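For reference, the chain that follows is the form predicted on its own, supplied as structure tokens.
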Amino acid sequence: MDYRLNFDAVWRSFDLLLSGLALGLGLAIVSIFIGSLIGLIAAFAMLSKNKLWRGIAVAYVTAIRNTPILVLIFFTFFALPQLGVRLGKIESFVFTLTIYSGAYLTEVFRGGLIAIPPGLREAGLAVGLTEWGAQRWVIIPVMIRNVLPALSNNFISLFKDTSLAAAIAVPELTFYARQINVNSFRVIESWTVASLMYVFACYIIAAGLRLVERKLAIP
């Protein structure tokens, strides 16, 4: 075997690759932001005494939760136009990638809620807040604090997750290496530089949120 490593192809494209890595974090940042938001309603769904609001909860999380994403991706943007709901490849893939995190973090935010002391609501009430005061002011703030290392796993598990979106001709990371595997047949390179970006973006990533999560930490 005769392979030399030449990297001038992957550097000519690097404000490519770097404009993908950018993309793919503003995607993981959007879905984990509106995911969060339906798996807090979710989890509250799901400990709710309404038997309907708990099973839909429920159907929701196992559906997606026992769905592999790629399937969820194709689904939302191939089939979902023959049922009239047309969405742009952007669209569609934050669309999904906001569902799958939704499911998710709706198991996050639920064990959150539990381990939380029934103490915490009633001494809300005993001050005079009402009882969406107190799950606003009281028990909410608590929860996330707690909960704060599982949702930076998943947000590190998202942005990586952003890389399928190459699947449907989306623009970032991942999509621009193979453009520029294919136009190069540069293999090693344009993968190794791919992979090496996501472990540098994942560390950052993985660095900040340990440190908001010093900052934040009940003590």
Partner chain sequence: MDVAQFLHEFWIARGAIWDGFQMTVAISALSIFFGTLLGLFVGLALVYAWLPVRFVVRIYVDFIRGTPVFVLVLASFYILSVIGIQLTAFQAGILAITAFCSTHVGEMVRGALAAIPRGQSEAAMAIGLTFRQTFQSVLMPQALRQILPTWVNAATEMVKASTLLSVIGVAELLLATQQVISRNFLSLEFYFLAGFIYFLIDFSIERLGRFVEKKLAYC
Contents of the next structure:
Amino acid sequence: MDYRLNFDAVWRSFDLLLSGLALGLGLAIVSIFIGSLIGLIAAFAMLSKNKLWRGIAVAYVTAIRNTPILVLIFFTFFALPQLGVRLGKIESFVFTLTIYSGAYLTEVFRGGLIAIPPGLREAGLAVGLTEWGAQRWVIIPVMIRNVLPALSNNFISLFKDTSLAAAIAVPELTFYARQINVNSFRVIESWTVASLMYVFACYIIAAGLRLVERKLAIP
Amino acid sequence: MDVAQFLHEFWIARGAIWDGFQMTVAISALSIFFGTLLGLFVGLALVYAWLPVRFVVRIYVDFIRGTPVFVLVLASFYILSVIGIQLTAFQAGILAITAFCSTHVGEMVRGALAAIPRGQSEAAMAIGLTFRQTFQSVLMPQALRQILPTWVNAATEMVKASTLLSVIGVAELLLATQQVISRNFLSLEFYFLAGFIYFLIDFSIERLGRFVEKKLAYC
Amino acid sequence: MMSEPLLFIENLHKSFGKLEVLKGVDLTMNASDVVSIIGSSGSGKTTMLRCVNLLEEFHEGRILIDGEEIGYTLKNGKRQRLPKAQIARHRALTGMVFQTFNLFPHLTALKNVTLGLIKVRKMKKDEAAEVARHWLSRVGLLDRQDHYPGQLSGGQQQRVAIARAIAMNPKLMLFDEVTSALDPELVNEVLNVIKDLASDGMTMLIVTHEMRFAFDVSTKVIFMNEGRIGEQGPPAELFNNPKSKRLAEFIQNSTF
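Go ahead and give the structure of the form predicted in complex with its partner chain, now that the form predicted on its own is out.
Once more the chain from above appears, this time first in line as the rest of the complex follows.
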């Protein structure tokens, strides 16, 4: 084996790697926000008395959670155009990641809603709030605070899943790492640096989210 | 969608898809097997090992878990060859997913052992069992029982992760499907088919997990 | 001229599936009345209170507050539950205090009180806070206004819950076994707050197991038995000369 470490090529492209990291973070943030909305709606649908809503929500969650995300990514990007739905790489990926995170967040929110004692809703109603008001001002805020740790974990895995965007040539961190690897043959350097960037980013995100959790936790 | 055409193309492609399916099963099974084996040691090391060893293993776990599996697969594929380890794409991919699996299992084992009340080992020591005996007949049986349902569900993660090997050219189910699509252009139908097969595999594993959980809950 | 009764309940029926819990209850309360409902568990006391707050649907009978029928209306001769917004408005005519406090855990004591004032009564924030502080000081917790429920004792939480209910300026306060979940040493601080409100002339309907308290505070006591009103009357009469055997037994088995 005759391989000398040389990080020059990596440092020269470090800006690209950083921009890739930022794009990945952005993709994850957009997806978790829209995904939360979907998850919240689907969670209420799952708990509703209406069989049709419940059926749709269960089908959505079961189908998405049991399908590999790479298949979903390819499906959206390569197969949906056959139905006339033509999205750009980034839009296509965000769409997939949103639908994907929505399914996982549905489970999180559903669990959170079930765990809220019924007396809380009644207390909301008793002060004259409407059904929607009790959900909006009491149940949902309490539930969100309770599931924050699960939300954080979800966000971190979504962030890691953004690496898959490279498979459809979205220029995020993994994409650039591979590019450096192929162009400069600095194989070990590019992958080590990319991995470390993911690891540190995860650490920092996790630490940041812990702070948020602590700040928002119900005393 | 033309059903007759799809069935016709499916008949032509059945062999390729079947091969891909077998490859997927092989990748998943091997990764789960080796990953679990390694993971048991990782878990034990995280709880019982000499502090410096524990520290090293902790870094291994955090590093692997902080890196997206996709990056692990790519890094394993590209790096090993330049440092003189000649592995096929198939082997390199399995190595990456094994590492991924081992950290999952390791954390499970650590969590399960940590969850056993201290009184259990104290009681075992009190009736004169050695550490080894305590571990074998008191701690491990309890930990395994707790791990089993989670472990079965982690298997679905490995099946999903096996799709990542398509990117490094291993003709598992996803790549086999893509190759079929490149011949017949029925992307919608065949991506859907692939998704459905993955769904069936993962859904069955998930059901198995619930079954095991129920069985264990009774005793 | 006779004034309208503040609460008028007529022939109230309520079932849970096949189990009939209320089998025709009639009750009239005038303003400033304090009525305590006693009876063994399962006698329908709590269910009746929850019907008045419209937390339970009921299948027969009418409830009128200040002359207005709440919860239901007749449409083409058919009895119908009112739309949700109406229900919410009717519900706000009464203030409910629960056995398990049910404070909103994510809000401070002050915000627990102001939530309804702002969202339902549409008050400005400052105005709501002023009202809330007034009532928090009435229940002796002004210094705890910025504490979260998790930082308060059970008795303190229940007093905040009382302030939350009464700040909405209800015509009638409903108390559902409000001391049952409390440690014994915390019971009195809550009962004293209720007595204090009674002396203000607040109209109150109280479900309770505290016989001494019911005796002291009530203008009338009702004994519920198997979904019906078994006996009712002024506390002294009811406790000292029970007419039915069931009530006599119940009083004998209760601690004062």
